[in-house]
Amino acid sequence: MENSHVRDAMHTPTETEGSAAAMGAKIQAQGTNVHYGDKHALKDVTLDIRAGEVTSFIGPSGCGKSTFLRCLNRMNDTIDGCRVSGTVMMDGEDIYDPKIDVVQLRARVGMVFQKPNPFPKSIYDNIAYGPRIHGLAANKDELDEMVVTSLEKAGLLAEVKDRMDSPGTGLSGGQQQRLCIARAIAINPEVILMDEPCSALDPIATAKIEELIDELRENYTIVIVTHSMQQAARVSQRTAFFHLGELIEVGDTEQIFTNPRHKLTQGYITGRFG
């Protein structure tokens, strides 16, 4: 790949196939490139995914890590001229194959976006949409109760149980961000991507969301994209460090914050640049 000796002489990778990082990994990247058009966004990243565990990406912005996050679960599919090489492995299953039915995988691998994006329906049919398109639901009942599990487990059903039939765009910000979280729980995925969930919150809605990840991370496997490096620090378990579209380094979040092995990890967190 372009640059592969300039990234070598920078640094050595932090993981490698087979590895012990590796051992207990629900996703697995080796050498994922993607390019827009001409541009090569992500070069040549190799990187696991721990099961139950929250993994986050940090880095400058432009820096490939959002790039990366819809890579597992292809949403870059959507974009004209985008073009994804290298393999991601979710349970030892290629992706990318071209037997893989997207639509089940993207139920399998929910994904919360930056800007809460609830559906203009009623706040029992935005949990309910899931749950409905995939036939989850025998009857109106089980619908039901996946609904307020979904609610609980967001976090929300306290606040919103009197008001199932209101529109999920009358919320406030914070219970929006949570009503997208529990639309995304509702259709039991086993990884629930974030790409920075809490950027267009207030610091009570961002606590209250990285309480709920903290709990959730229990039941699933999480990634988050976030620029604020104290909620990586916060909220992960590993964190990776991305610059210019190159994985710099993983590992776990305190030795990361606390004792980085690269010199560009170290001058980021440390604020001389990003």
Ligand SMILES: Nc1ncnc2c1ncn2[C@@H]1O[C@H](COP(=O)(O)OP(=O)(O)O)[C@@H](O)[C@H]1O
Second form
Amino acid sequence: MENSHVRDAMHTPTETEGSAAAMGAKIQAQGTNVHYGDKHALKDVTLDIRAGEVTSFIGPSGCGKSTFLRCLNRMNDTIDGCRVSGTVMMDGEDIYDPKIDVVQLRARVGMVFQKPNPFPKSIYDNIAYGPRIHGLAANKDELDEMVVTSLEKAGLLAEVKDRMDSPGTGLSGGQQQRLCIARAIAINPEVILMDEPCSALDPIATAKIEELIDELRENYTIVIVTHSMQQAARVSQRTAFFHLGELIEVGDTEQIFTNPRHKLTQGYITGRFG
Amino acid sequence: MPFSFLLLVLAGLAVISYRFGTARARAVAPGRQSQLHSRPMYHGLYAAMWCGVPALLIATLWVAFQPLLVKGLVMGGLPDAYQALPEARLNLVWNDIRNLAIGDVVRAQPAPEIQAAADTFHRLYAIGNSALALLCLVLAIAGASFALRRVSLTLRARNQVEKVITVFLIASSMVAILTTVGIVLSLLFESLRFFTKVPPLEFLFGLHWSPQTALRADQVGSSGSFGAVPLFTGTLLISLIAMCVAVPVGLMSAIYMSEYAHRKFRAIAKPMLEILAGIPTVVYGFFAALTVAPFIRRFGEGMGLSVASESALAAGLVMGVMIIPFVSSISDDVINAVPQAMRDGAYALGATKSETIRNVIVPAALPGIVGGVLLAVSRAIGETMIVVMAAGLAANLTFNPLDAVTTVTVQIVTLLTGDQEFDSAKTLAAFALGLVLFCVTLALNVFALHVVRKYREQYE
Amino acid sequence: MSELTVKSGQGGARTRELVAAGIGKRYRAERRFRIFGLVAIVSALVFMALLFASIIGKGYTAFVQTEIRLPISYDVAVIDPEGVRDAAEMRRANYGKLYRDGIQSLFPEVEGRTDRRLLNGLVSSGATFEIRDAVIDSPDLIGKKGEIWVPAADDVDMLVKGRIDRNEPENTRRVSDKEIAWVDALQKDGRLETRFNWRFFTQGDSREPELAGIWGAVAGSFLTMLVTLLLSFPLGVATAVYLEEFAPKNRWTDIIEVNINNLAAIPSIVFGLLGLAVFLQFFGLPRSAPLVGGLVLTLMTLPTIIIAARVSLKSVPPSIREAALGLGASKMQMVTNDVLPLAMPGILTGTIIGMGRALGETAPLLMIGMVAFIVDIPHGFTDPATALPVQIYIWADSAERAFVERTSAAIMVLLAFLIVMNAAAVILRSRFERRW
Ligand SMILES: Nc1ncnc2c1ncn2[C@@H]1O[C@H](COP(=O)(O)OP(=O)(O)O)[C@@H](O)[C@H]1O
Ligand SMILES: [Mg+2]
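The structure above corresponds to the form predicted on its own; please provide the structure of the form predicted in complex with the named molecule.
Everything in the complex follows now, all chains and molecules, and the chain you saw is the first one.
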């Protein structure tokens, strides 16, 4: 009962979005469904991600935020038994088209995970990993510069420049997460996906990352999944609310938090569930 | 009465005691079952234990120590002329007596005092066996009647039974400790005796091994024929060859199985690979000696190389194949312990599967893999049958895989098979080699298990 | 610093270009790596296939044996000159003469000592026992004539089975042209056939390949395994139960645990040394006895069983224990009545696997003298005996060609036992596998 009610309401916001913002959209998902085996985890999501903006996904846990995020760089391909249907267009190309190569796609769409996951290598090698495998640097100097630039952008350079050869796993949690961000931007992607990047961090580290996201917005399209509504409000320009695998509402962050159109959204942001 | 028959009789008595025990427990409490402290079954078990356990203990001790006792008595009864003989000769005499008594073929007409001793031997055994049987029966019946007399409403039979079982459990867990103690003591003891004949430094660092030529006592040690270095290098060479086969193949198989293979392929190929681990080593040895070695020899000669017919290469190759499943199953565990987050990190950067494996998974898993390889090395060093059958006896100090070499385990087997007098330097040398083997494999294992455990903790 | 100000569009385009440029090479490396993996697995499996193929190819002929039908005249003067029909007396008669006369009568044209001896050599010396047993079984044969199938000598057997190449030059061949001619003649007369080799399954070891069988070794293995099972199963389960259910967590139990793990990795030959020094030298138990073999293999197998049993006990959920204790059972009752039955399939599976390993084990048995040449079938735990894998080792060491075939066949029998045991373990596991 609840379900059919939700489904009806859902079409209103998404349809209007679809037509209104088509020109600024970096990524357009249309009728995207995800199944894990028999489990229907994401139901018919239609959503645009605008270029040069921070879009945040909110919703109670298990509602499919990460699942949708992982559709955008085809990370779901690595999960056994996961099926994605519908289309996801990036710059007008369907990224699920068989002609599209995931390696090239992921070089354009970087990702940062919930738990910092630096490789068991030196700080330098962590950052240099992407440029190395993709052959982005012609020589050692260029690579050095890329590493330094990325660390600089991630606001980590001052803290680590004296110990570039020490292992990345030896950094603090917040530093590790910024290392992972630096690792992602070292290959200069167009989009950066962040899955609850601050959930494992303390408030000070969180503040640094949020600041960083704000700076990165200039050069990258950013999508962030977050558990914290305050965070969504602070860093994002647009917000999408998910519930039980469905996209309930999407709109400007201001509007979502001050004037939600849907009862469920209102219930969630006022803390009645989730 | 043969021992197994005695055991059967004891078992029968125990069952009867059990019956009587339960019956008595019911009888003392007709209609008052609930007032019994323990259920009748426990009274039965209580009686059965009193019947069987003491007798069984005595019987086991007796069987273990009877040979010692008989030997002491028989040898003590020999004329003084024999008593004065050196220990080694006395052992030979003892062998003669025993063979005579057991009815084995004896070469010549025995001396009358030997014949007499053999008769004593026979008689002692006969007396001993009957005495044992009698003692056991008496103990069993006495125990059972004692227990049955004690059956009453208040007898805490269950607690008594459980106490005995607990003692049995604890004693069982001591067996593992005793085994280790036994191994260490026997190896140490015999090795020390060896080192009184051959200095340890000469044994450990000597370059010349030919124990078969050390026939006379004055040759032992002085001729320097117990230098074990060629055995150590031979063992190392063969283990190295084995590792060159097992590590790449085992590791790549594990990687393919866990990262690439379809579920169906894995479901078939994995158990197939494990069959390799279940084949007895004597089968590998036969295959190495009869098929692989001649093949390598022919192949090598076709290329103009001179290959020994028992080349280290053949034994090493086959041993390597034997170890493949071991390496691959450990690698599989270790690779699966690498967190998914690590893979995700690499994939999200656009790494291909092989890049992820080579640059991220394998380095992350490296400590675990190294630990696993060390365990495999200790396997290879201790492996016996393949080298006994395929590597031969030539103690060459060489690192040429096409030459014949010998190993520590081969020499242990050679020194101890066949009729040897136990105290000769030759047989004792086997124990010294065993001690080296034990120490090295133990050290490798302890170290490797430590590395693997540290690795696991890192990702927990 | 210049990079910092680059607009995302341009930077992205450059990345895109460079990635696209390198992608072909990377996918080729990917394919190569994948193929390496496949090659590794396939080569291991091919090796295994070769091993099995070579053993079956070498051994399948051992299940038949070439036999010769000889005319025998059961001469009273030879068998029972005194006419008392005493079995013990008749056992000692010179049956060799009877079969030699038999084969000579088939080739009356053969003259001269050397040729005759060569001709006699076509028949296995085992023919003696064959004829003797026939006579003892039915004494009324005495004085009559009859025909009897007796085993051919190993060289003839090899020739008939095609293991000796007829086209080889005579001076390097094990059988001469003359012998080949006789064999062909016998075959043409229907006097030479390959028949099912029942001796292989019913006889003990022999110096003559055509007479050697595995029954002695199988019986020795059976007795040894029986001792191993009877000791290692209760001891292993008791240890596991103690460590898992009763033992306090302290230094002492830690030591026991570490000790068990290390024992599991000690080379098997060291257990042999232990057996030699302790059981044979110190306690003076008999050499070559299944009892001692069983003791040694028990110590070797114990860690396997203990570890498997502990895993199995651990997998019984705590709720079962709590329920039992809640009903007022004592801890011991809980273990024996509730936990052990649930853990039993796992324990049995581990035991079967451990026993399988013990059955294939050779090295420690060599140390305690089970490698001796033993003809008689062992009947008790202290009779001199050998074991199946040791028999394989002994035969593999023998020079006669015909032993290669026997060795391979014995390996097939050993593998068959192991397959049955492992299949039992697999079935047990799948039948009783419980998902809590
Ligand atoms: N690998 C997976 N296999 C099966 N089900 C999954 C898997 N990942 C997520 N799910 C299910 O899909 C739903 C959405 O999960 P997720 O996208 O992780 O939620 P969120 O990130 O919003 O908390 C959940 O119900 C979860 O149980
Ligand atoms: Mg999530």
